[in-house]
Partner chain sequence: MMLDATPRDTVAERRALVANPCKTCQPVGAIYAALGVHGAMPHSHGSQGCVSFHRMFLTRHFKEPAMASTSAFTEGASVFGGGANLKTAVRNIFDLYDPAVIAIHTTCLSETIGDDLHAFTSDIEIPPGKRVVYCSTPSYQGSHITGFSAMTAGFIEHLAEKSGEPTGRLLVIPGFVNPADMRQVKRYLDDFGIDYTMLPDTSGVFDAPMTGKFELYPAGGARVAEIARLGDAAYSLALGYWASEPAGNVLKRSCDVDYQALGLPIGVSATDEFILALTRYSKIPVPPSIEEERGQLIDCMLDTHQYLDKQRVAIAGDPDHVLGLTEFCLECGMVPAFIGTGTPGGHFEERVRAILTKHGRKPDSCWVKAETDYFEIHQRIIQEPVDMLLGPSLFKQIARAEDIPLVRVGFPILDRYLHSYFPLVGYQGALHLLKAMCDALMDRLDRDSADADLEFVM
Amino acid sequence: MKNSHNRTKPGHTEEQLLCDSAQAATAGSSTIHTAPSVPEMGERTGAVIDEVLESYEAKVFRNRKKHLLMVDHALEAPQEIAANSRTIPGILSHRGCCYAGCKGVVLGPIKDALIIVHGPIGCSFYTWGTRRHKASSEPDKLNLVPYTFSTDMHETDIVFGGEKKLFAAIEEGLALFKPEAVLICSTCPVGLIGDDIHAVAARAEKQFGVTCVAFSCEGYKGVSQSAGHHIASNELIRRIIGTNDSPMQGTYRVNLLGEYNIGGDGWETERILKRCGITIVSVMSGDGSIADITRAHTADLNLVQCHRSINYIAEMMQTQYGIDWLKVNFVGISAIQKSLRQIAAYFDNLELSERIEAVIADELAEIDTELRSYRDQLSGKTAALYVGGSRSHHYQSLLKDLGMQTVIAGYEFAHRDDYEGREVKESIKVDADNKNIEELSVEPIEGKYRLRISPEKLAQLKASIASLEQYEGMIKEMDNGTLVIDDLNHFEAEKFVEALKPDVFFSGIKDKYVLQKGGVFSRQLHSYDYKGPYAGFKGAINFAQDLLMGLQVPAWQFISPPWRHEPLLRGHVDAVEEEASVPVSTQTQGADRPGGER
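How about the structure of this chain only, in the form predicted in complex with its partner chain?
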């Protein structure tokens, strides 16, 4: 593995190099510092929250006030944050839509399904190859991930309806690709003109004998991508999962839920699980297939990586098939170990336990030297995280492993349970925007429901395994005085970065260059900036390496040109022969020059 600290200039310590670069990043931007003490940070966080809110007019103030909090574990009652509610029109939010959550996130990675986007061209175009859910091609198996399909509705389709075109598109697609299933995703105008995509799907299924499932995931539904996750999950439960009863051979059979194989994360996770003797029945949905998902119900345990997008499926499969679920996190060295040990505890088998311990020891030994080196170099640095609905939590764990502190964390489309823990789920109020997203009511399926372990044993395990059918949320693991934000917007991001000066801001493509233009290093945690994997033990090293590389990139030193801080005039004074230099600041008009700011 390439070691980035080879880049260090001779005679410079790492620390010096970082300081140089940070200073070059101009006033008001990132300065490298040791992590602030809790009261000090709390004071700054509190002050900037007030400052931001005061800038808003009354209505926006009342709204945003509920979406921001400073973590304080000393309070008697657990802190509550508003989430999964309407984006304020006109505010530069980063959120996407229901369609993005359904097609883009959950369904997109399924490689043997023909996913037809029913609508005008844009929505299909934007989900073509733009999310790094990697998928491998296997001989004689269909891989449609490199494609995107659309009915490309024109004005006449909007006026006269697009059902015929959709049916024709299904027919053409079936003839071309012979997919395992056809998944139809609708976009905004489809719902408005009343095209009945479910009826078209049913008719096509009857005529062609291939499973056709319709997803009414119009972009205006719900308040973010989250509604789309739910809609996708509902239909997978209703139509796909449980339709093939032939079990996969192997020991400790699990489904990996909410793992989308971004940058190959899923493959790295699978490699570790397989080393432990754990069998993967299906992945939902990174590098996943309809063929595997149809028999997901034959697994022994569900592992949930991204709680937000797919907890619906875990919960419903528990009811329908009796499969228990475990909230795992394969990002971060301590988190992986905890997750693997919880899997061992669930199966309660000595041999599995020993094998898992051996794998952990081996993987740790392999990265030990590099990890120490990276920890030495990154320790004390601070980070801000603003990602989807789980990563802002997952990556805090990895940052902690590297000795770093998270000072700001927020979610784009999470619900209160992702912040506060699943225990608040029952108390979440359903509002006008969310009430139209169907809550599937499921029952145990006769002949397919099978308890994996006895209720007594489950109760016993739940007492000892914290993540068994439970998710504690992000806030509990955050330090006092740190800032939690829901649906962060551009204005707030600028203010918070200025006040709390994180060394790195992990976010997405829309604000990466905004931050970097402001002198703050930013890495994308949606796409990993086209690198990765970051999951697993080795992934942690990849992550640390990429992070350090960016903090140390020599270009940071060159932002401010030398004439901004070098003497501008040189000359001889009278007959004195020595060179006199006159720095900018002593010039009469010096303070007005751009360089004067420094």
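Given the form predicted in complex with its partner chain, state the structure of the form predicted on its own.
Keep in mind that what follows is only the chain, not its partners or any molecules around it.
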């Protein structure tokens, strides 16, 4: 290799980390793509990383080489990757803004809150239903998820200020819908002109007697939508959580954090938990409600699905209320079983453990025939994942259950701990871009803090439950020789796909169609291409079915975009008569030229 990019070749193990499944496809399926061996994959991955980096100028080269990593578990020191840093100007990446993370991800799925976007109408439209947060409409209960509300700021509002317009919008919304709370999200122009949305919220709350919370989530803050997750978590913990002390009736009470019910994922997860006898106090925030979130502090355990977007709340609730948290994954058949058993281990109750085992056995028996069939047809296929949140990690478990191998994985807006594990958090240096995101300092709340289990018992459980207050990160579970990418851009995507040739690329809406036009089948994991749910045991079958249907469509093999064969721009040079005797300055122009044309 030409460049030293901290990419030692992986150990020459012959272990093929695929699930036990048949290697031949059933009749009628497409040709099976045999996954490369570990040494072969490492050679290909290292070569393409070199090729990509050598295409960049020196400054870009120095930046991007820190964001690309070939997994090698044989190295003595843990591998480190750069993350949560500013995207290089001019590179077309797939990130969203701070506002998108706050309103579009964390707050948007809350169904009984009036969420007003203070800004131009385009910002509100951007987060209107694009992530397919499903919410149930119950009798006599509010569901505002299908709506979007905006102050629709225009040029005059930018010049003279929009605080009066915001107050009027709050008044009108309260009269029309009578929500449990009003949540105000600011966009870039609001931060630039200085509208005090917190003062407006305080005045409205005092006048109308309804909780009004302002979120200063201007899009330019931070380096990606991750900043918005943090801002949303801060205000929820400060103003919403812990304001209703009436506990929910039931045993083994949990909060489901970082579950946004995309395509109905949350409903399938709730169904399984309820079958096990586990009581769900609140969900943050898919199909969630302010009414439930206010008493989240009465739960016995927090279950964290998406670590990046909601770990802030899990940590602060542990400090304020004494609630321990467990990192779970309800995507993937093996992952679901592991998470359910860890929940049983935490509560240390034989009856609960037996019930969970019975539910697992019943759910597995129900999907067994279909799972075997799909596994036979998908075994040996390879995949690439580039998604936000924890999905690039979570779905690798499900792919492995189906006999598939992940060759490329990356996040849009992760931090280093999402890649390397939480043990690196203390060593992460906070740069200027992230210093403008408030870090709340919380303390135990007198009268509401209580230990769920003793410190001695907690220490014992941590020794046996790897995910208790811990997240191992994505890299540890990836195969040697595979590629990890942070903040992928279009150029890199095309190069890596061309070299590693995954059978399917799981991505978001911004890059899905670019990939498909290049002849690579792509499934969207931000909104599931209007399918789902994919969580849970039955969701795994839905996922396998949708994936197989796409892989068996031969159209992707025949796509050849025109730019591969002919240039997009054409030009020609017209013959010009020699006029050597005429000085240039005296040559005629326009209609005086032969042909009367300029």
